[in-house]
Amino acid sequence: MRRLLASPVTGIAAAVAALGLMSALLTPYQLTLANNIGLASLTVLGLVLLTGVAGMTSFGQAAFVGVGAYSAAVIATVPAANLPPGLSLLAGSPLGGLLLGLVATVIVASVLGAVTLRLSGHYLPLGTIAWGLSFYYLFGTTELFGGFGGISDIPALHLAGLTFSDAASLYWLIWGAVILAVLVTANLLDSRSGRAIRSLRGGQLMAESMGVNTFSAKMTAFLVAALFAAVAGWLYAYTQRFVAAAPFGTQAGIDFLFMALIGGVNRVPGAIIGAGVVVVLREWLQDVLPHLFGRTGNFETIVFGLAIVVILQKTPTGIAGALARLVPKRLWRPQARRRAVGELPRRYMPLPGEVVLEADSITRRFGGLVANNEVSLSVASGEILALIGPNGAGKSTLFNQLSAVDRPTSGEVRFLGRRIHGLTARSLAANGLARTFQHVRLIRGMSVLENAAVGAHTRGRNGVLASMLRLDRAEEARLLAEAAHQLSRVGLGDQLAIKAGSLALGQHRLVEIARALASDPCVLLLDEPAAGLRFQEKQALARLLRQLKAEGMAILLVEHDMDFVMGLADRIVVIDFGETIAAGTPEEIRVNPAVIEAYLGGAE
């Protein structure tokens, strides 16, 4: 599928051929059913991006379908004199209705997103339920929208001299929109902007530390999903020729989420599969179940509820995920390498010996607990500084202060001579500070190459629109080539195309290091980089760090492997209970009585 979508001409030709064959074989009733599947697919495709890829559960997708549908209906049926000022020029124009629906969707989604997307955990889906309900009653109680009685007598759709008045003609328009949306989504996900959205699955802390604007990534997914739904709503209005509030309530939002889960919420084909299964199955169950139970009722909802439970237990990745496991992996494996056009510009490295990162009397309190107490250190360009100490000594807390993930209670951190107070982890990443984490943070469902490419995010400039239109290919090739180069440096050059989740723990850490190096940093913070590595891998890592040091990079590492640290570091700082107890060369630290008592013990 990825290879097919990577060639737009081939993909479109195959889709058009399939649609043509289906249109010739289907009956009028089946064409109507196919149109309903197409409309649902367009809406659910947004949920695949929003919920499956970005990890934000939304029950309010149907509200945006309503925005698009009511925009089309109002512009098509309300006389110009009765329209609000500024909209009279659009009266009677189907494209005017589409334009109004898209603009209204962007405005509404931007306002809702600004509030809702700042929520996390269970508050986010609850927030979408809240505004989903609000829109249902707004649609049903607004006089311009015809109240709960709705808007009827919508004229047939006329575009470019063509009339789309029956299922057969609308079939091509609806499925043309689906094909376009699939291509746009595939292009977006296969890009720098798409990786930013996918990186949300690895946690906001990781994404921000790699230079990703996580709120912008969330808003992008939210807006694209809303716009897909609005287009579906516009098409729905001209398909049904009648618009009322009932199809745009919270129940409809739940139904769309059911479709995504059944089809495969994290796969683009899952939108079409899920929509097809639910629409067809619902039609069949509505005919069969009343005969079985001897009375009418929404029995199909019970069946779908049970089906969701079974699917989540047996195949959490949905039908698309189950089908993917039956296809040879080489056909689904993403492209590992791309031909690069030139190289990415390199960052200016400070002069050798120039202090690039400095902590001055850092204290961090959590209530009555003092995690760091008056800790000071500095690391210079072309130097490896090790930070060691017992578990719970405050090393990772100090790392968070140095990388602007957390803010010290007192004291200050200076990066490249500038006080970082008020700066974000994202801004430090853009200016040359990269880090890894004590607990590995990778996106397990992404390839090793794509994970490493997240680190190069700040070195790209193309945005969402360029990604959707596939105008970013030259830059994308350079970003992926840089990621491949850094993976080769850490010894994973032959693992580019496999899923990161299938690697061993030690290899996870190597991917994190490659991801950090892909940002072209001048300062590298490594949190236990040798943990889980075998002896030969540790030796290779030590050689790489010495090479980076020779290139002028400043390296600060936290590590518990004393043999690794003593043979690598230029200087060592030791902290215990949040306080510095020693600092010096490896030789000095090795014989320091305070360090031996607190940390090294009788190892010597």
Ligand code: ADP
Second form
Amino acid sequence: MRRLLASPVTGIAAAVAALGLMSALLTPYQLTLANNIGLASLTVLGLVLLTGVAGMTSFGQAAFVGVGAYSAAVIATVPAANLPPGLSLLAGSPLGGLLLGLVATVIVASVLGAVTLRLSGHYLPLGTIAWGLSFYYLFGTTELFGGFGGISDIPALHLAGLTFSDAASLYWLIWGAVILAVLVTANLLDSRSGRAIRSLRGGQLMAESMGVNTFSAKMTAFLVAALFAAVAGWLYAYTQRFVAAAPFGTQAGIDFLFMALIGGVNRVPGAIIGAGVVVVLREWLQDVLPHLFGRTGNFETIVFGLAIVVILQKTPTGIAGALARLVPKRLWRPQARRRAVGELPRRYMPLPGEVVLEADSITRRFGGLVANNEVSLSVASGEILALIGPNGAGKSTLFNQLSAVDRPTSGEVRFLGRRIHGLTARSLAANGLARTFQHVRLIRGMSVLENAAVGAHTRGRNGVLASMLRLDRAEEARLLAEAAHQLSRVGLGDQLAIKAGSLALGQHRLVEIARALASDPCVLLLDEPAAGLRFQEKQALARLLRQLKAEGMAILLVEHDMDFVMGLADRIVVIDFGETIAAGTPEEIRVNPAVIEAYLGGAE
Ligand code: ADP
Ligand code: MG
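Given the form predicted on its own, corresponding form predicted in complex with ligand ADP:
Now the full complex is given, and it begins with the chain already shown.
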């Protein structure tokens, strides 16, 4: 029964039934309103993906609605002879207009994305305002687009023998598109590509270190959001039968962003709720306010602005977020997972004793500060090497260079015998180097299972289209099964479904270890893995690391807890002020005068 309740088919059937009921109950005026909500929902859904999930704020979505709308209008109204060469074939065909809109959007969004997605911080939203403005003027001044007067007399939409000329028929077309878009978005988010997009929230450094191509993850979110907006634009053109530049400016872009924020910017239902609330509220205020103030004017804009500030203060997660807190947790349990058939491919492991990772006379300067000075070390398959030293000794700096997050000023790092100079953290991850971070980097709003599955990213192949169409289920089941297996190895097997943010700090570290293991690494770099763990948890971790070592893993760990390190490591390298002061077995290190001096000296 629960399985049936959670199945997408049931969801679609319920949505269609609700739409049918509404269409029977609503007046023609209300149907028009419902259509406007549907059109806005499509664009806002794209913003949920782009801004809420991927963390990129865009004020420019209305420009893509314009691209879709003008494509439809031009193809529908301009005679073949007056169209640019190449396009005359499409003249008069609504689907031709849609095709043109989608292709134009992909081209425009790819160019804009290539330029703006590399911007960081506030520059990205500013960039979207810039192209939002320039598109507005482009639409308004292009002769083919009828200047600021726009294109009127768009004929009614004829599609597959049906005519969509009134609110009632367009209602089904528009809301059909919304249901499809919701489904495709939900599928995408619940997949390997979706996790890559969601992992952008954990910082690019983390995502790249897990083998995720962060630029292409951003680009995917950007393109999907733009395409949703373009489809909305195409539908808009046939709903209004008139297209002009005004509704595609930055003001409209800001409206879409408000809808997303009010509805709940990181939840799919938030798009529809936000669009609904804003469209209805605006209509209502336009009616009521002039009576209230006794004269006409754009009062709704002012009241609206105030309402938005209040709503955002009261529910920063939007209305959908507030509703989610009201619904009992059990309803939100992830649906029954498909059983994994077969296993993910394993990596070829180096032979025991083979050197996997080497630092050769590494020096790293930050301005005048020498964080690492001629440090050399190597770690072999089936060996645990501990790197210890007082705070600020340069351990994390060395780690970053070993994992290609940072580059040495001089000296070189070799991984599997190859110089890593010029390689990215992402390509090292794909080739079997996995790491955890001293400052834990998890996606707090994502489940423990999904966080660990991000680590298995490089072991999957399915892309965006496959996940949108749910053709990725067999591989997805294997990826999740692998993540679940690694989580049970670190002792979190019964916490798979809970949000990572609600675990204790020590357990965050364990999730990071499981995430690293899910990549099937041959070398594991652990930055202070035992910090914050309780005694029993430390012992369990030590057992796990010994077992990994027995399986042939090369392990390099930075750790403060001396008892933990002494009982576990085969060899220890001690650095202080960036220099190696001792190296040897735990017994040798324990009695080494320089080490005792460094540690006791540091304690004074
Ligand atoms: P550890 O991990 O051993 O505690 P770190 O490697 O984090 O030490 O730091 C070593 C030294 O390098 C410290 O003095 C730190 O302030 C400095 N350092 C680390 N990263 C940077 C950076 N990006 N820019 C400037 N100084 C840095
Ligand atoms: Mg450190």
